[in-house]
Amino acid sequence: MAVTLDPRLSLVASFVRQGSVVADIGTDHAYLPVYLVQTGRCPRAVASDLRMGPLQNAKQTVAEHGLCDKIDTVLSDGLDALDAHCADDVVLAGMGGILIAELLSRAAWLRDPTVRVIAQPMSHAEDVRLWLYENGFSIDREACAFDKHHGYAAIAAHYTGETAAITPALPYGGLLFEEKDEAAARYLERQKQRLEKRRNALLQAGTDPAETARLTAILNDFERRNHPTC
């Protein structure tokens, strides 16, 4: 019986290029990596997780689709159990922006050109895209999906050993400034709207001067981009 993936993980599927080996990070039921190796997307499958009842059910679900032969099952805090070079596209997902960085931080055999990241940070994507382009990674491709009201963004990176020029809200949209659809559209409003409310509260209370205009720099940046000058 074929797996069926929900929005979210859809759209992380959907980055991940034909072919290629991948490895997901914090696969829990592995659900995403029997579905690319079931829809012929990839030939083999890495499915890490931190914890042993995750890792269990993920052996499980690969089981029951008598993939055992295609899909290896790793205990791993993150990447560091794993072979280097192990994969083609290293899938994260399911997870915060501040762990996903850090993790990815662990790895230094991700600094491969021909090796991509897939992020799909559960919340602060704006660390995710600020680590990558603060380490060198070139962002490719951003997209979003919307599941039970949530937006959820798609970050998809390589190596290039070049560090990027960083405005002030571009950690908090990266890619998505340049997508014309709907699902993006809503997803940057959502930040800036969270954006906006940490800095009107800092302005009632009168405190940390810093932050808030930290905030509203980041704020004036969302909208130059809204409407820019011709």
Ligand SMILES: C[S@@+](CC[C@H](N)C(=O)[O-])C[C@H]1O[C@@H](n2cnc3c(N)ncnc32)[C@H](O)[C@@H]1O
Given for the second form:
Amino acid sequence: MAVTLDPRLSLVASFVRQGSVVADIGTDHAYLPVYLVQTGRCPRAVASDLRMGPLQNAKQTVAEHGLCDKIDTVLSDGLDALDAHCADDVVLAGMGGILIAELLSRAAWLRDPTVRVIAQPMSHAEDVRLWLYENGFSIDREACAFDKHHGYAAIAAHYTGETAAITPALPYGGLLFEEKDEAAARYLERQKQRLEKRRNALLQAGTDPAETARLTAILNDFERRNHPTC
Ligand SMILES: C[S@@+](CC[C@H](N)C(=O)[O-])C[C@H]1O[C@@H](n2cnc3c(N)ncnc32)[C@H](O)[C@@H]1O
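Condition change, the form predicted alone to the form predicted together with the named molecule:
Every chain and every other molecule in the complex is listed next, the one we just looked at coming first.
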């Protein structure tokens, strides 16, 4: 039976390059790699997870779909136990942004221009973008999917060795600032509202002027990006 993906994982799947070997880090049930191999987008895959329970789920899904010869399952903290260059496209989806950034920082072989990194953070997406910008990666593509009113960003990047100029709001929206679709606009609006809420609470409390100023600079940059002529 064919695996179907929810809108969030469908978006992530669409970022995986046709013909690439994919590694799915934090795979849990391995729905993504099974889908990618089943649909012929990827000839092979590695499905890895930190914990034995999720890895057993992955093994079961892979076996049920008769893909044991095409999908390897690996117990691994991030990419630590994976062979360097075992994949062309590396997916880190469904985890927090701070964790994703940390896992990326530990895998030196990702600093190869031919490797595509695909991140789908559930929170703190700004930490992932910031890590990529500060560590010589170029963000090539971003898009959002909404599911049950929650917006998820997917980010595809590759290593160039060049660091980008980072304005205050850039980590909060990345390439989505250049997207004109409704999902990107909704995602950015929510980011802005979240920042405004925090800034206003701090303003009222008067407890942390440095953080208040930082948030204000980010919000001003959001405004500039929304109204570039101002
Ligand atoms: C919410 S699930 C996401 C599953 C799937 N990637 C998705 O997007 O639907 C998060 C998974 O990440 C795994 N995980 C958490 N920390 C990890 C780490 N350091 N290395 C590898 N996997 C990790 C968890 O065990 C869990 O199975």
